[in-house]
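The chain below stands alone and is given as structure tokens, in the form predicted alone.
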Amino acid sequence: MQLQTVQVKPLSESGFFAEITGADLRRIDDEAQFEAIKAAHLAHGVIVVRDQKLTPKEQIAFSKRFGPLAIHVLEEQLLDGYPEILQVSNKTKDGRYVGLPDAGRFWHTDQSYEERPALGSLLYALEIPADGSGDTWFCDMAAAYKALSPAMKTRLDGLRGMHIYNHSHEEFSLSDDQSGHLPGYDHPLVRTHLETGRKALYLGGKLLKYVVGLEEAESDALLAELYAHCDDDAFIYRHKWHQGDLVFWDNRCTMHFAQPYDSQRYTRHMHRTTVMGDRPV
């Protein structure tokens, strides 16, 4: 039997998030597959590979692929048996969460406060609302940070900010024990990207609290101007899901920003795996 050919094609004028078809991620071994996606995730930033069908087993050998796999702090909220897979979910058993209702709901990175953040994530739509609603906003730090002004270049230019986990989600907190593991770490807000040698924006949302070295009010009048920033059209790609999509994003050069649905009337059921990357410089 042939194999269909993987299709890339750039949903943005810009090149920024790419739509993949004719891939089937459970050909685990097939070379020139992985390597195509790997291809588009590195040039786009953003892919959706659309028409999946796979078990959690499927989605961790695949995401394996690019390094090992984050095990998220909050260990309720991971699928069972498969620790590796961080449940984005408004479903509810014995009166609780499986996984986290409200993921997201904000302008960041993932797992930022950690001394080597996430490389990518990708996350597997199980189910999505019917209404349509839902979407993920996406942002090209690369193209926002290219955009600034010489004299904002030369300003961040060796400024670091500090990423802490401390927020509050709905219906629970992170425990003590949690909370111990989180210290929380200063990254720059100007980092390289390790295969490409671009340069991106590296913001975090309310995980990033302050800009080392920076009285408050200047940390915040700098971070608020950066977010203003970023927050234009020109960088950003909506997301509108459909069950089967799996969307890898590069938390190295890009945002995401979860948007909210009616959750009283459709369930949203999500499964996320992360790989490990390296401390950003």
Given for the second form:
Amino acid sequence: MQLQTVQVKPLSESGFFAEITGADLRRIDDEAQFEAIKAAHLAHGVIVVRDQKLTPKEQIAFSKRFGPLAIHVLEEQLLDGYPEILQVSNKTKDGRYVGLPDAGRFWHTDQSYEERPALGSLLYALEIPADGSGDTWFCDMAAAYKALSPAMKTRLDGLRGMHIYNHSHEEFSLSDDQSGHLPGYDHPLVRTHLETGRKALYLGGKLLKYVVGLEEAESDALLAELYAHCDDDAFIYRHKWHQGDLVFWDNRCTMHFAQPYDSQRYTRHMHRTTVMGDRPV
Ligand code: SIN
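Alternative state: the form predicted together with succinic acid, after the form predicted alone:
In what comes next, the whole complex appears, and the chain from above leads the way.
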């Protein structure tokens, strides 16, 4: 059988965010395909692999090629029988959401509140809103770092931010037991990517509570300045989903932000796997 060749096409002028066609992620032992996808992920920060037809087992098997998978603390939103899959979904069963209906509705990077935050996340679109809403925005944090003034780069040198997961979702809050497992961790505001060697800003939106060692007002002002700097079309790519897209982002050098949609009218149903990462340095 003739295997299709993987094609990689950057979707933004800067080269951030690339589209991959001609791949079939069920071909788990196809080394050439795996190497092409891994290289594209490192080079472009975020990739969308189009036209996939994956069972939960196949998504897990592909994701595991990048490292051990994290099990999300929100156990009620995990897929039955597949704890590696976090459901991002507004579908309901027995009067309850099967997944997180409002995951990531602010700029953040996954599991930044853990000692070893996520290396990458793979979000697979099973159903998307019929009106095409519910985009996900991505920010290139390596480009954002590079564009900082030399004075700001010097100022950030050695500063650390405290990340804590203590916020509530639309329908529920963390239980005391879940919160008890998540004390929060401080990580550098600028991290160096261990595979590419590139430096990137490492922020966490609502989950980044303060800059360690600064007065509250100074910390708030510094973070506000950094978020304002990142809020620039030069660094942001807005992804419009198609059913069958698998988007794989590198949490070490990007932030993302899920946009709202009309959840009374439309279903948005996705499966996320999360690859564990290293302690940021
Ligand atoms: C997430 O932050 O993992 C969810 C992103 C999305 O639903 O677009």
